[in-house]
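As a starting point, one isolated chain is supplied in structure tokens, in the form predicted on its own.
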Amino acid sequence: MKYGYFPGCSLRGTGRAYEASLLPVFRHLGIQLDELEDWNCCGATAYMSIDETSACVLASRNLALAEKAGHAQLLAPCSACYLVLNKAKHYFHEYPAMTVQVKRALQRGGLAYSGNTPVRHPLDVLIHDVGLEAIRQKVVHPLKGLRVACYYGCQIVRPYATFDDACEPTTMDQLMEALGATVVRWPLKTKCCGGSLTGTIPEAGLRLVYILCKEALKRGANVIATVCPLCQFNLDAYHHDIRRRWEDVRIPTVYFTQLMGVAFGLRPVDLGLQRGFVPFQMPASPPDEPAVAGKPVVAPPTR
């Protein structure tokens, strides 16, 4: 299997652990990712709220580059990138006046876009292209005893529920169960983490993070798995402020690809697990399980 790959800005910055785990996990599954040459920032969701036409041109340039390179499909792991590229694709088809402006702008840059390149999310590819059975066959260290709260966030299934349910997504749940983990049933899997509010209106943003972490702990989770660089950062980085304002709700938040890598037997350091503020560790093995777990997957980061 071969896909064009749009890393986006976050996976080269605060979300480096996402890419660090995504690439080896996909290689392990025999998936080839060809990075899009000369890609540019998609504008994220903020630019869309300021100037939709310019934002659509910015995102469409990446789609035009994918078509020019002959990529039949484009993988976008970041939730914001995935949403914005899909939105640009929808706008191109749904709003004729914008289509004309996008085409003109791309022509000035020597590019053309037909609007036909599918934008795919890694969860979509793993569930519907690779398949759960093929993933199960790669598991060498089942995540037995690990209770996972799957957190999808706002953007990968809304407003375009192209591969999962908009209100009750289950693809990550199915994936975690295939890895041997226990999935915690909780009602907040698509509740907003606050996004950039943690930096602009901290009281509001931190409260949203506090609610999510507290509920995950209440449901018996010992790790939160996410698909979004901003969600991961928010849920991982502000525990000192949350403890000072309310109470300690410290819980590790990792990328779903990092848990896949652990189950596949890949080295934690190669999965970026040392980058978390709250260190992740596997729970102790049940008595009838081999003692491969029970030790920290990664030592607490030094700071």
Partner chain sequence: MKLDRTIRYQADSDRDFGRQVMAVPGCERLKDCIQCGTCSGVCPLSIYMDHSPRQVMALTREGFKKEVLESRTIWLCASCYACSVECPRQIRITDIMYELKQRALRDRVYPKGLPTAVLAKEFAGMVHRNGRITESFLVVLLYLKTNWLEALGQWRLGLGLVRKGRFPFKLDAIRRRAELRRMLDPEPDDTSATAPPTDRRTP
Given for the second form:
Amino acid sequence: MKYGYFPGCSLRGTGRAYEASLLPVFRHLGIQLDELEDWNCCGATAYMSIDETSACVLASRNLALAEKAGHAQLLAPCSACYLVLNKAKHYFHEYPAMTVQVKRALQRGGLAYSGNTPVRHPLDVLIHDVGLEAIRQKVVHPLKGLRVACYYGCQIVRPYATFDDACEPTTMDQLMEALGATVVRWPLKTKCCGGSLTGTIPEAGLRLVYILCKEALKRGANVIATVCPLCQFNLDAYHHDIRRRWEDVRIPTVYFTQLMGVAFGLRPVDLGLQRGFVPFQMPASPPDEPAVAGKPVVAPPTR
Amino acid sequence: MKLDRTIRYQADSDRDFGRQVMAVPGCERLKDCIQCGTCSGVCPLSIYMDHSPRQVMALTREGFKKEVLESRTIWLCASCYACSVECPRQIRITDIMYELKQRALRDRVYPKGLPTAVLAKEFAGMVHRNGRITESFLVVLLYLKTNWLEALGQWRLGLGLVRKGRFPFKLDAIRRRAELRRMLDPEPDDTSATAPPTDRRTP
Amino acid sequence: MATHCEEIRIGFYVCHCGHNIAAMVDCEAVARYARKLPGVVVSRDYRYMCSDPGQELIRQDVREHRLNRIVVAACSPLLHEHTFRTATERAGLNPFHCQMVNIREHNSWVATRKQDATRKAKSLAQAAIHRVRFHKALQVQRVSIRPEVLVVGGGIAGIHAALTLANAGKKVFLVEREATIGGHMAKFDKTFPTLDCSACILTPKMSAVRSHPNITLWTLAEVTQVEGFIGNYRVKVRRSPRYVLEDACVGCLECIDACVYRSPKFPDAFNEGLGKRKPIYIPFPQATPKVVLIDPATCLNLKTGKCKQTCLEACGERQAIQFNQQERLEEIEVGTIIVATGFKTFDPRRQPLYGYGTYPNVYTSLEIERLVNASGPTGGEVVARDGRKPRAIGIIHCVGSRDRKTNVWCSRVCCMYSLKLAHLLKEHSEAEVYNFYIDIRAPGKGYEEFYNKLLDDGVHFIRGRVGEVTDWAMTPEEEGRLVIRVEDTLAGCVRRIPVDMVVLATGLEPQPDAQAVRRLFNMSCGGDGWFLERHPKLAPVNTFADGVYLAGCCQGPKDIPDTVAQAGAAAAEVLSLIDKGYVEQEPNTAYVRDEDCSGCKSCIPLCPYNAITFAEDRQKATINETLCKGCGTCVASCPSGSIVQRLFEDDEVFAEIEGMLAYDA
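The structure above corresponds to the form predicted on its own; please give the structure of the form predicted in complex with the partner chain next.
Below is the entire complex, every chain and molecule, led by the chain shown above.
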């Protein structure tokens, strides 16, 4: 199996641990990832606020580069990249006027784009191309006793949910169960982490993070598994702030690929696990009772 | 006591505004809104908004340009797409929010002290210059432009990021920057395309 | 009678239809153009050709100008072909010497430029003027109508139609798929807005069906084949085994007590799975026929053959239980058919946001109907699945209605039944009741008054479509309960309302097998899947299949009063046909020119109406013209061109095409 690989800016910054775990895990499964040559920023949500045509051009440059390099499919691990590349593709097909403008712009840079390269998410590839059975076979340290809250966030299931349900996604749940972990029922699994609002309007953004972590703890999770560098950052980096504003709801948030690496027996430092703020450790022995379940509420949250 | 009159005269509305927005790709279905409030009901941030997403739809359609473009609502949208997915009329509310943000930026009417708008501009500027985003630089830039005092309050987070090796000190960039700029800049003969803000300063 | 040798004198009329046509077609120009065409003696434009003065115009012109062909360019022939043929006939001509041109539905209503529409009208007019020259004088045929009627579906629509017909002395076959008649109405507790007990008003009609000498009731039965045509349908009905003889069973129910399953174990469909039943059971106490049945999927004896058969013992000498009962195929002949196959309710699992199937205390409205019913699984006590008595109940409207992702239509009954359930839940419990609605639609007689009553009762009405039903709590009050998050669009804020029970007002959908049923009876479906009436205003119970009528929700969502009214209307249509005794058939049938038929038989399997047989003696194909519907399939397929269809003969069709092509803008 071979895919073009679009890392995206975050995987080179705050989300380094995602790439650090994704690459060895995929290598371990015998999947070849070829990084897209001279890829550029997808534009994320911010560029859409400037001009949608330019935003589509920006994203389409990557798709055109992928076609040029002969990548049959493009893997985009970051949720924002996954969404924006897919969105550009949708717009390209949906709006003829936009198609013309995008084609012309790409031409100015000597590129052409037909609109065909599928953009895939690692979760999609793992479940539907690799298959749970192949993954199960690689597991050497089953994640026994680990109670995972699977956090899909927004942008891989919305609005272009192609590989999982928009409201009740299950692919990560299946994956975690295949690794031997227990998945806790957590109704917030597709709720928003606040995106960049944690930085720009913390009162609003951080409260979403607070609710997510609080509910995960309440349901007995001892780790949150995520698919997105921004989600990971938000759920991991602001606990000091959250404690100051509301209460302490610290819970490790790691990339699903990091948990795969652990189950496959790869070394934690090779998976970037040391980069998290809230340290993650495998539970020593399968606990009978959830370790942190039912923590008393310190102060009633503001509504 | 100062009394505010809340009546809206037709003369105060910009009747073309709604039509213009609905002509933009992704925003067509705004016409079909039945004001059911699903968007506000699912929106995780509607509780902070001055006008709920549903109200923004109604105000936009009826041409209340000033109210819409000056509202906090559009800058509180975190692009989670819950509204777009759940809307029973399949209105792409998130895309309409993007369109309204664009117009607010263009008209420079976004509410003061909301760093979201600044972030969008700085983000686009950096992409335009370098082709990629280096989050560390972007954040520094954002704080410098909005509230550098606040930045001091974030020393702990910054230090942590540095320690964890998540705060690059090197600005990332693509190689063929000129090629990208040729694509993003408007064609000489095409005045309709809008260029992102071209802030030449490098952080 | 006009023949080919006589001089052709055509009168051409173009109708303005008020602004309907004239706004987009320059009618005067069309009339001027037609005046110059060969054979046209009179050419006029007129405001309303279908009006009495319009028709009189034709008569007058025929008299004064000795016209022998009439062409009217107006609306769809579906609407007024009959009118103008009759006018032509009253003027002393053969009605089939009239031809209609559709310049409204096919032209003015769909065109965007007057210039184009006028050109199109001219070319269509020219085509008709060329064609009408070749029209032959034809005679309509009469087909007799058998007086027996088939009613498909034993809900309130089918019951009412069957009783109306039977009371008028007609023989009715009522075919019902389930083990009892009664349909959805039998499950309802009360009916809005009068709060009549649903069973009390329905069961007398059910027993009337059972005892009526003119009604043959077949339950557990399905129509499998329909052949023939209006007045003369041959219908096959498959009757699944009940494993109990209907005539022998007296409904004592002793067999149920005797069943080897001591207690009921299997989900009871009548109670929407909230209660349990045994493998041998009766759907509900007033089931009609009041005869037990055995479910082959759960009966030990039928499944494994290993059972003590205690039921047989209990039945004793009556010997009503017959484990070896087989499926039976009945064949009946009827003249007309009423389709009343009803609806299905929306499955709220398709909308996971509302938590049905995830949270046990989320209910469908039908489940609540059973829950508040005195003969329901809890004896009418409002107790949630977790055993708790609710302190607050939320009713969510429009689940699976007015939603582009599921069903776009308004299901029409949900607002009112939600109000009714709100009232009943309040009556049967101490709970606060919240309605979450988009718009309250209460347009029936007494409905608005009922809404007012609910407001007086103190039921909460929150205008907003619910965003989420969840079980994560923000406040101590929310702990352990369900939380509804919604924008209160009238108060202007987002609210979280903790409740203990959520009721989903599920919408109405076409039956899952609606497409198969549509094909069976040769009907049409609209884009939404409901059976299509012939005309939404003027033929609301007719279908595009002659002699087949619609009643009830299979045609679209409606409440009980409308359903009964429609069932009565369908019965009246049937009665008018039967009492007239015959129908006139359009003479556009096909016939075989024996001299050209090679006897290849290729047309025979193609005929959808089985109208073609092979005459072995002459070695030629023969068409039964009462069966022929004039579809033209055989005409197009005949390799030797020996089949001719009246009104579509070669010279007529070619002249029409030539006329169309001759028009030169």
